[in-house]
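Take a look at this one chain, the form predicted on its own, written out in structure tokens.
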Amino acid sequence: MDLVARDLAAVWHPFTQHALWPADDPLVIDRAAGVHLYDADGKRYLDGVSSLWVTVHGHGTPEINAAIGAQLERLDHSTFLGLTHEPGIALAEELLRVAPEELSKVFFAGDGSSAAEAAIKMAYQAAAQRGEQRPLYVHCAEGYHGDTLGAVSLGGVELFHATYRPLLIETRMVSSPGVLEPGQTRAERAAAVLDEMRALVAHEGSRVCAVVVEPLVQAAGGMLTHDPAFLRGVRELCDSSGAAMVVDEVATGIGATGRWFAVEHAGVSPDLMVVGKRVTGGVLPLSAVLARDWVYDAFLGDAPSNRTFFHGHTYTANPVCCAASLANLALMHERGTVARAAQIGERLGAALRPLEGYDGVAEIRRMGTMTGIEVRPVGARTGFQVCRAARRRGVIIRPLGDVVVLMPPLGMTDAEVDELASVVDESVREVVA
């Protein structure tokens, strides 16, 4: 039995409609080696998304892989529950390093969803063990935290989120800061949309424990990118109200804006920052949750007061995945890989500059490496079938509905940019047509 197949009667895709995935000619990877992927029959394929959003300098990082087998070598795994090990101290120091300097503490978590419910029970608890009841977190439309029922309660994407919405926690959502109005600019949409907050949080005063956003980039949300000027003004009506400012940095942070953290391009800085992706270079799974000091103190206490973080996992901080962080890191501090993506994230921008005009594209949203192609549609899902047209030749890509979405790794090449903008040039006239 071939490997389609064998997976077709056995496993269970995520983000996948299998009543029409076998007919989409399922694409089998087989190896990866720098900024290609390959499939079982030998094809080369560009990974223009970084497969999901991750990989930093390439695949199979010499530099990465040596430090996670020297790793295993000395301590595969240990719980982090009660012990610690130098792998987990040094991220942890690494990590706060080229944070906002605000952030002294670091949680760790195994991926994206994880850590952001981790910090939403932090600015909870936070919050009661200081003697304050606030139930309510603010939100924004076409936002996406994870998938887990705490991050999902934050989420804004209607098509991921709106079947559990009798499952989920109580909270306000805001417009999209993003989705702008005809003729509005992204400065009189940030002013908009935080009116609208500041009035909400005005009717509901001291109950909004925390106020939860994207920095810059809704990335799931269809790459929906938004003034610098929102964030300014999330921070500002969080020190007025007592709420904690959370940002997720999931898809943004680890410099795929152009800066290690998007928060940077607005001055601001957090309470609670929450990490991910890209942190390993795009190699095991592992994430965090950065903290001000005043949110940990509120945990601090004798053991009668119970004011523990109930909260863990079994691989928190496994050394392994601590030590293939520190390696990447490392190599973006001696490659200069952040100040790169922001050069890469222009060569993209001019690249793509002649789709702007085109007819078949309603509009092109950039920050830094992080790119989405609006398609107008052209018949069912317009922008997988672009995403077809690329990987025939090719390239690999993904659509967000017909939000085409590039994203590629930090590490490529001004050729393999230029390659990407080309082919995915030609994809979408091919389509929109």
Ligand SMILES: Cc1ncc(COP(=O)(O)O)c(C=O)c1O
The other form holds:
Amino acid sequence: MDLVARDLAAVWHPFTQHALWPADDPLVIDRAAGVHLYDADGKRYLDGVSSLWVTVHGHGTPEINAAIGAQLERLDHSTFLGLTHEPGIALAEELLRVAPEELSKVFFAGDGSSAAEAAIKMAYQAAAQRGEQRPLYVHCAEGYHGDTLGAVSLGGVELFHATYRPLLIETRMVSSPGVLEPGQTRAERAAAVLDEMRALVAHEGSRVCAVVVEPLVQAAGGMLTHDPAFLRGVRELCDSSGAAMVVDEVATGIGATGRWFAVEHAGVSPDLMVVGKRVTGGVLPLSAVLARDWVYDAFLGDAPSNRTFFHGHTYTANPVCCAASLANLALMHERGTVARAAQIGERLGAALRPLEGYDGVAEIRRMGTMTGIEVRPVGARTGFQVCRAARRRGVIIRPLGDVVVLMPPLGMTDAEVDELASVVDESVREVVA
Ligand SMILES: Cc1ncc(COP(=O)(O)O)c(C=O)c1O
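Okay, that's the form predicted on its own, but what's the structure of the form predicted together with the named molecule?
The next block holds the full complex; its first chain is the one shown before.
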């Protein structure tokens, strides 16, 4: 039996409608090198979404592979519950070095969702242990923080989240800062959503333990970008109401926006910051919550006080994942990868500018390397068709509904960025122009 037949017989894929998948020509990826993926027939594809927004330098980075190999030889795994190890300690130090300086402690998790979940519980428990009952969360429409139930509670993408509403924790959702009314500027939108949030907090502020936002780009919501003033307003609102500002940098963090973290564009420092995806360079799963002292301190007490954060996973801070991350971050410093990401973004933006004139393109949104091309007609699998046309031309990209998403690896050369842009241009023209 060939691999596709075996897949169809045995596998259930994430975010995949299996009634359609067999007819959608499933592609078997066999190997990868640099910014390319190779299918089982040896055909080469440019990895235009960095394997779901994670690949940093490229696939098969020798320095990361060597660090993984060395760590496997020394210590493959040991629990982080009540024990510690050097790669975990060093990675915590390194993450704090690149993060906003007010963040002072690192709690490790596995995927973005599990780190978001930890942050959600931390905010509630910290408030409770400071003597405040704050069971309510504030979040934004079109937000996405992962697929565990806490993260879904703070999600705002109807398609993904509506089904689970009866199961979810109590929240209040404000409008998306990135979805503009006709004629509205991004600055006006930010101000309007902040007004909404202020009215909500005036009413329920003492019950709100956290305001949870994706900084500058609501990625899974369709690469919806917003004005940095929004984040500054959220910071002020959290300061005045005593809620924690939780910023989810899973998609934006570790360089994608052309800064280490998106909050830097706004000059804002959160109380809790969630990171994931690119941390290991795109090789192994690892995520983390970075916390300010006041959150961490709320968990200190003697054993009978029960102030412990009773939360963690079997593979929390797996040393091999930590070693991969350390190698990735060291290379990012050495190669100036964050500044390079900003250049890649500018180059991609310039190369895609002609698409803005096509009838079938409603809008192009970009923040650093994170790019969304909204195509129409909507609801006709137009985004999917553009990605399929790109695949025929040797480029892998993935749509979010009718938004064609580009998220190049941060190690792409100029020539590869140009190739990505020109294939996307041709593919959009083939389908919609
Ligand atoms: C902002 C944000 N938060 C959380 C997640 C969930 O991360 P994971 O898929 O690793 O669980 C994602 C995934 O795309 C994300 O974009």
